[in-house]
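Shown here is one chain on its own, the form predicted on its own, set out as structure tokens.
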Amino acid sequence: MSIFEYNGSALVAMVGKNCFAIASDRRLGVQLQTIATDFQRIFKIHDKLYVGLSGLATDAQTLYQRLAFRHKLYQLREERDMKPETFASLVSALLYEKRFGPYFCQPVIAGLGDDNVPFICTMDCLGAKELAKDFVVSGTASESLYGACESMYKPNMEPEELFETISQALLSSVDRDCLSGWGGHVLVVTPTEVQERTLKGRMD
């Protein structure tokens, strides 16, 4: 079993129109074994940006209060909220810093740019970025997640819309994959809120 694989993940981003919703599982398990059902993949970097790490648990909770720091540093620094490029350029530099001994993430990127232009973005753990018009995966879940995105997604959807899309995809795909699963976890972001929600799946 491969390291990414130890605690089981998924996680999918993708683009409405002026918004974007990122999606993950909630299980942490250590191989076959559950450990805990609340677990928590998307961490909020500031009001429009946001940061899903998928992998082995500790390094994403290491590497989030690394990124988490940078940020606040640059905030003193520019007096500026950071934009999502700038921010994948900054978690690309910090993984490929630390390529002979990687943190074993692969990072989702989401945010909204300049004019409320959606952007999303993922990358190896050695910082490869892979950038996107439409949607992202990653974590053990990736490939039904790729089959399920594939046949749901259309372009310029509604909040709503998205939110139902990328629910269906997410939990139709952890079903697929026995390292996953046990309800998810969506934000949806437009430029003027932020919209929450826990979805209940199968919890086996």
Contents of the next structure:
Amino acid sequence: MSIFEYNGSALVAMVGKNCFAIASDRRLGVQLQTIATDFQRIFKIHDKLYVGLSGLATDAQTLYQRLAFRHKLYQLREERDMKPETFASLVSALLYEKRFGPYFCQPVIAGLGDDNVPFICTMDCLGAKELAKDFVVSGTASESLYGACESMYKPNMEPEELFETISQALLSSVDRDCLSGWGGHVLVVTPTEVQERTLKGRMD
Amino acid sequence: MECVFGLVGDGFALIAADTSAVHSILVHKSNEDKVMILDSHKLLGASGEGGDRVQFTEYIQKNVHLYQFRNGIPLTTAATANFTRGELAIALRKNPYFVSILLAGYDKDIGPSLYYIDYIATLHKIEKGAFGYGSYFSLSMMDRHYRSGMSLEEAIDLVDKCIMEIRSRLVVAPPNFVIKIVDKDGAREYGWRESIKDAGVAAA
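Having seen the form predicted on its own, could you now give me the structure of the form predicted together with the partner chain?
Below: every chain and molecule of the assembly, starting with the one above.
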């Protein structure tokens, strides 16, 4: 079993009309055994920027701590929050630093940039950025997620419809992956508010 | 094989661990205490490689004491868990400790808590957890019988059920177990469950 499949994870982010949604599953496993069903994979960097980290849970936690640290320093120095594009470059640089001993994580970054234009991107464990205009996926269920998102996604969805779409895409994909699931965690971020919801799916 | 499991009850947390010190097919001793009392209100149940287990848990214990000497107040359970995870994470890519840990503690304003820290430094706060081959049986028993806020009698009954399951279903089941609890009155040994008593060493 690959090291990326040790803990199991599923992450997806989608762009809507002046908003974005980011969703993850909630399972923490150790190969075939489930340890917890309330594990958090999506972290807030600032009000309009969220990062989801799939892959090995220990590296996700370490990487999040380093990113939070770097962002806090940035905030102290620049007296403002980081733009999503800048943050994506920071994550990419941190990952490539460990080129020959990488963090086994695939981040999904989602944020609202200047003028509240939504920004999403993903990268592999070495920091190769993939910008997308519609959706990005990551984790053990990524192949199912690609299919589900491709068929369900429409551009310029309002927040409610975006929430429905991303939830359905996530739940149907993790149902086909034994290593991820046990519910879902969805955040829909608009310029004025953040809606956080927990989904109940197949609990197996 | 090693079995460590723990759960959180109403105002207390408990950890049970087997007490066999094993080297390949040989049982060196059957009364090895694997649940360390870190300080007045914390328990550390560890399973894994023998030397690593003792060295790492003593290292954590001494550092927890040092913090208290330096600062005059004890570390909270959450802080101890994060410190322990940090040490494991730093060592992970240098010379890893093969020790998995259940950390139980009682804080005055938070109440009891239990943390799962596996050997690759994945940290998660849980209500019930287990390590080792025994986890296949004890986790299932706890899934069936555990509920939030159990009384001490109910929890010990559940622990006994788990031990019985391990003894009857695990091929190399350890004969003896120790149970320790931590509540507002502190961390202490609750009892032993022995089916083999070590014969005392005869005087020379």
